[in-house]
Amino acid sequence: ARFNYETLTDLKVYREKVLEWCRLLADQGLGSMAYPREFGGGGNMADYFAIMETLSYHDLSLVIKFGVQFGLWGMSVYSLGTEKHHRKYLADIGSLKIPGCFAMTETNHGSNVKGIETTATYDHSKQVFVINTPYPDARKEYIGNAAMHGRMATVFAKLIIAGKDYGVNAFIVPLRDENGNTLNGVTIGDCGQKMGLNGVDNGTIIFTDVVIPKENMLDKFASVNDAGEFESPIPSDNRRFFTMLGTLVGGRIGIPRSSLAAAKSGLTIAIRYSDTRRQFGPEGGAEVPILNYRMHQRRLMPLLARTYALHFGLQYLTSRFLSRTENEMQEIEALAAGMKSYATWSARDVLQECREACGGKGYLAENRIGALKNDTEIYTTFEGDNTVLMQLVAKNRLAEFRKAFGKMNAMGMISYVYENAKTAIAEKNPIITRKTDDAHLLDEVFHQHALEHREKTTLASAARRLKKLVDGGLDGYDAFNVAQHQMLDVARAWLDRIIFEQFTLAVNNASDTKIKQALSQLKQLFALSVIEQNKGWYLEDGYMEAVKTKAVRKMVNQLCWDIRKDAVPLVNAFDIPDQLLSAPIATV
């Protein structure tokens, strides 16, 4: 009864009972599960994914205002700050002592973190940082726990050092007292009514010559040493911005996570309510349940399948990103920053489809489609812009591109120009281009052979034009603006086919049969979904022709119609309770 859904849209009323929540979770051990024991937490990462994958099922507000306490807030102390910092703040942190906010984004900077205006000027006379906001647009903005709860937070600003700038640090900077009384230089602001998420308090902040102490820097990654000079153990300003920012890449994983429970969540109201929901039917005859009819199957198979997809890819993600080395670190942030933009896109897609599959019912706020939709709106757009994330995969895959290439000696690269033209001669032979049968057609080959041709084409076609564009005279800066929307292709495509991939192993791991037939015809319906949603380019590239892509089409019809019998089945393996779904039209 202490977690029943808050009904109220009394802002205040909805962040303190948020609050209250965060509380019980923190008092089980639950908030400070990803810190080191030695500092009062449970040293286990896996399981504060799981704990935030979980919270996702009930309020998001929730998870997300617990994100930002134990994730972010608690987070960047101990992947930014060193042991004094550990033993100073992590076990209250994780007990919900010190509520915090990680205050990085400013109202002119937002995706452009190295361009905030924030300044820590360093004082060596006193020992002492001065924060200030230069301006009002300057000030920090949409940051969690600030209007209300926050204590502390670690802001991101530039350090100043005897009026050289040395870019962007983190500084530990007090907020409020014991008692809640802003302090004296700091000024907050409240965000107010949002579209979703109102049990969160997004606030602003200003700093008027706010002044902490030196050992308020998180000095992991630079510091300022007894002389009052600058020291980094990474002296390149560009590696030791990225590194400070790879370090918080976790977030780039909880969210996807998160959306994706969301989805679950959306499709299970949708379908359960599809399935037993009956109208029109056969002259004479009984009305029949609107799942039956093909184009509410096309409406919401496909996005099931996308789901289970997901939901084996992020599984991936998670386990690449607890078992990392450094070596695979730039990979593996790519693959965060994919994952949580196709993750992102994914569940809102599905939320908007699933309010519309159930009609009027899914409009009312009882049935939870709503504030599912309205609450993770903002997920595309937080922890990273989405379309923006998608440029950095884009420049990491060419990178790669240009770095295997620059290994490869001459015998090398013709080899590789031969193999790649010897296979695509061989896929555009014209009997495969019009091979139409179901047995091909549902073959996992020629989905594997069809998303590594997309992935590896649309690189070597971006990476050609971005040459071409700076032989031609444009800077490199202006070369990947014209190719912007080609970025988005390469970084998509490489995602496709490694969450292909990934659903392929799922399947053949799994020992029991009738669920392996299951899964298998989700991955197939998952791949021809995605290869008709880029049909346009197969027939460009004359990988396939007009008959074998109405084919597909006709495939994917057949493959919904085949799965519809196991709907309700395979979103009840979701395991969603009852009463965090809470809506009367999925009660089973």
The other form holds:
Number of protein chains: 2
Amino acid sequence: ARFNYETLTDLKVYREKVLEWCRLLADQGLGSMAYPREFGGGGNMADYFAIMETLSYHDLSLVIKFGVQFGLWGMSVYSLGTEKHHRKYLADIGSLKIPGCFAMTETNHGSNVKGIETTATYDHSKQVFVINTPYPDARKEYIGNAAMHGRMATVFAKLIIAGKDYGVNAFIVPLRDENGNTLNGVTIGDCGQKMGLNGVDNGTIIFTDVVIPKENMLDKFASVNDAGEFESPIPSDNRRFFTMLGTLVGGRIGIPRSSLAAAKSGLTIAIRYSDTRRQFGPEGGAEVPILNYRMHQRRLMPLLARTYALHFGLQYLTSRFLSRTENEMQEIEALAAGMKSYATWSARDVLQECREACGGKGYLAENRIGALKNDTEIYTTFEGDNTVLMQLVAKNRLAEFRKAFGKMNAMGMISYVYENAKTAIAEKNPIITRKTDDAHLLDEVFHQHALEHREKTTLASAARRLKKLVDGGLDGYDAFNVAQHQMLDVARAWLDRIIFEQFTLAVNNASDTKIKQALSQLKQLFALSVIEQNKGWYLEDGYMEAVKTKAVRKMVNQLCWDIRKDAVPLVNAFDIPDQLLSAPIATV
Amino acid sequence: ARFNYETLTDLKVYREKVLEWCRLLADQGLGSMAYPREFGGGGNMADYFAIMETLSYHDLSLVIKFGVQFGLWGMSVYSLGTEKHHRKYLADIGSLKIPGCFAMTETNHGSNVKGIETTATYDHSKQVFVINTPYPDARKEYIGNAAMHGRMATVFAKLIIAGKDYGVNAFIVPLRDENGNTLNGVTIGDCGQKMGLNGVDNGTIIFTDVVIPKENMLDKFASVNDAGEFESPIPSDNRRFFTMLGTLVGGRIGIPRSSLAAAKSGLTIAIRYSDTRRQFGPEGGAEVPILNYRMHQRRLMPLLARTYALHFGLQYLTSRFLSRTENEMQEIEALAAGMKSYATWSARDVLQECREACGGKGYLAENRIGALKNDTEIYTTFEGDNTVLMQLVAKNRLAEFRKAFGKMNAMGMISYVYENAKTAIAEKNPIITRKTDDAHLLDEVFHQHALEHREKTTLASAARRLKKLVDGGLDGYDAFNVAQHQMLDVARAWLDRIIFEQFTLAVNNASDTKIKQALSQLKQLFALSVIEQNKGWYLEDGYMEAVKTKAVRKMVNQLCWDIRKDAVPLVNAFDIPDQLLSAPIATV
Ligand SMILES: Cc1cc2nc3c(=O)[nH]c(=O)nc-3n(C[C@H](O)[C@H](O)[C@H](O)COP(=O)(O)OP(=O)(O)OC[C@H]3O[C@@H](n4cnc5c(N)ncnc54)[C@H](O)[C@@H]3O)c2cc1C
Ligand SMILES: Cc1cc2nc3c(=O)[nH]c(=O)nc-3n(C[C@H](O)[C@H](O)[C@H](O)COP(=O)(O)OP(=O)(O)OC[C@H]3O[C@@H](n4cnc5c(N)ncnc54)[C@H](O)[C@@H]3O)c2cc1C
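Switching conditions: you have the form predicted alone, so give me the form predicted together with another copy of the chain.
In what comes next, the whole complex appears, and the chain from above leads the way.
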């Protein structure tokens, strides 16, 4: 018993501090930035994302608590509710007068959120809903703001009317009174210490016959009419639910932008340190900055390039979202899901490498890489698990593909493959597959073609594979599962191409020639790194021969070497205030 | 100012707890297990390693504190000192009566430890050494046991006699009195909160004219004689220092074995959970265990195979070390450096993947994956930074290569390459490079050849490259730097082959046919995963053609699928007590 594990961090202090920080920001009007002006908001969604990203240079528990309150809780009321809800709640949410939660996930249903089992049973005689957790493992879990501060929650539950299940809908449910005491029928648990984000009070919620008035149903997409009957403009429960989720896609923009900021912080710390840290040197000579070592450049420069690439990629995602029209929604949802996954995985890799690149110094809390890594660690899981999201992205790509070719019949497939082969044929002649001169390797047209070719080919080959599996007797569900690995390739290849294109546009738009030159090199490194990572694929496909992939590797080395000279200015350009960066090893 | 960062964990409580744990273990005689019986020890080095590994199923701060005290501190006295030191200190170190440190690293010199600047100046008139930190950044840094509990330290310092520098030597230096107060001239700092291992009190030490008696020099490899002159059987300062380091290679066995245990814990938690956690399912059907998903298998099964492979690889390292003879030392040092890097990087990857594979549950402290990851995070850095160690491994391989071919002249090189080409020629004929039948793909001979071929070819090509660079006018230091990336490939390819061979031996030695069958499949997966990861290389080299690498991918999928069925028994075979595993999601 003396060997028992113990938990030693004072969660309470940290959580209160983060709440206080949120208050200070709310007082400045930052919390309600995204809400319409008529409800006390700033009416500026773009600024809301910028706030999420900028706050991420400071403390990530703050960002997530802020996001739960003003994003998830507030925006769910805004997007799923109607004017009566907006009028009643939005101002108080934006001012943090009503701290609240977004209670979707349950212990037994995380990724498969459609399967949640909490019930909201309508009682027409009393004009109320009764909320229930049918069994312990159907409790709400991981809910931010639940363990301590939340007074209300948007609760997702299956609507039951007269014994009939109308699918998942959303309801405003009070959790605590003004003194913070939990209300009757509400049982809260504390998720306790986590790997990171310990300033956020995640908790579990069990509902036992919790009664809420009828008006608490967030009724934009479905409602119960005066006769006590279910009504919705979207008849399919499934489609309605995914439409509801679609309106919440903003969260999938805030998270990757936050992860981008964390990656930038990590790179700024690691690159500044690596530029000054000296270790080893030629016999008798002075010691050399570790960033002069080829291996160290290889470890950090491609990640710097990717982080720049994502900067432009996420700007693109944001602007697509802000200017969205109804019929673009499916594409934008796929884009958000994909970019969220790509960016958060990238931040994971970046911060891991930064930790190691700083040696022992990278392990000390004062240098903040550990906190950045541990806090963003869960970004790959929440707001949708990346592996699951990437499959949705691939399915969306396949759907687009199918649209383009009508029913995915054999002839359509074959002719597509043939067309693709024809356009690829020019690039697949030995002169191109073996072309290794510098000008070609650095050519943006080569990069674009290579990325497009991989995008198209992986997509067509996944489609072919799926068709074969289905023709062979598997149902769709099983066929997708067998091809999961390919599905991820399809999604990745699509995202690589889009991000590259956005990087290209950004370079073209740069007016300062020096900046243009520096960005252009980073873009080349980004493209060639992606190609190098996938060189096995390109060789298998015949798009490149060995001489060429070897030349790509050499060119990546060369670019790492060249960019190393600009590395410190390039991270300084992120313009993170030293006070927020705070790491002693990053001070110059 | 209200936004300042704050540190919230109570380090003091945790550190005291870990010290108490060490006391309990020392009382059982576990601390002195490796020391000779005549000095109160257990005389059993093999058991010492087993203790390090087994303790790693519990708390890793404990393992590291234990290793600092009984391994680094005690074994440095044992290996670098002579009988007078053994008699005076070993029993008290083993019983934890004298907590102590191993003080090598300095702020300005970590990897390049030969460059440390602390001085030990001999004063013949007083028969003492005076220890000094010449300037602040030459302070000892990260020293385990220094911040709170260490009463003495093995301090590495440049020996100065009559103004002449005799290179780095080791000295026993008292730090604190029996009440724990630091002694005159000793200034201790606290490294504070770290990303992990917060139960270990790492600190900095500055020495200001600290006087120690002459007998405190650990004088196995060098001493000051009665005339006050330097004496050593090894005249070169450089060689002497590396000989001293060589005697400490045991630390490079304890760490990878500890990381192996952590990886096993992580896999046991993640695989048991994935076997029971259900999410999604066919339309209308029951939900499916996530480990049934192909992608999930892909994420975990190859890591399970690699962890088994490393189990046997590290047993091999240990037995080579325990039965070492003088003239094997260089090889064993390279093996230890390489295995340490391979195993700790692998644990990093395993624990990262396990965290993500468990979704939100993997983020909760109660499930321990976070602690396992953060505590072992520094394993890739301490006891020698992996990137630096892998270069040493490669240099050792190149030295062996050179030995085999006399002076690395062009003719020798060419004929080696020719020979290698000849043996490869049989395998490079189109029948083999395109061979894709199952029997061949699963054939151990194919695996062994493929791994050997990569090992030999990367080595020869690195040698060729270096020769070219040197012929082109670079000095050796620069040439090695330019080729760093290749150096890592050389080291990795060597280790892959060795680990595979040890896995093969283990399979052959298994008597139970069912176990043999299960291990054999894991071994196939290990080999094919390595080949798949390097498929770009194999294609570039011409050792395989596209049809074959594609077939390898399919076979990896198939093996993941097949092994999935045994996955739970395979982690249960690690036999980690549930009480130590402790994670609620791992209980079955
Ligand atoms: C700190 C934190 C804060 C959170 N805050 C909130 C909140 O405020 N409100 C809220 O509602 N929720 C919240 N969540 C929940 C979060 O959204 C879920 O954790 C997430 O949706 C994943 O669900 P899960 O944890 O159940 O993982 P699971 O769905 O169980 O997934 C586990 C693993 O299985 C894999 N997997 C699952 N299905 C498949 C498949 N079909 N194919 C292949 N692999 C598969 C996944 O890739 C994953 O690696 C939070 C979670 C955490 C940890
Ligand atoms: C928790 C902890 C406990 C420790 N305990 C002890 C202890 O008890 N006693 C003790 O003496 N020491 C201890 N150490 C120190 C540890 O051994 C050093 O951190 C380690 O040797 C690495 O040195 P460094 O941190 O200075 O990294 P650096 O040497 O500064 O390395 C930083 C980065 O540069 C890279 N790099 C360096 N040289 C090259 C090169 N030539 N080519 C390419 N890349 C290069 C490395 O790969 C690394 O990523 C401890 C450290 C920590 C963090």
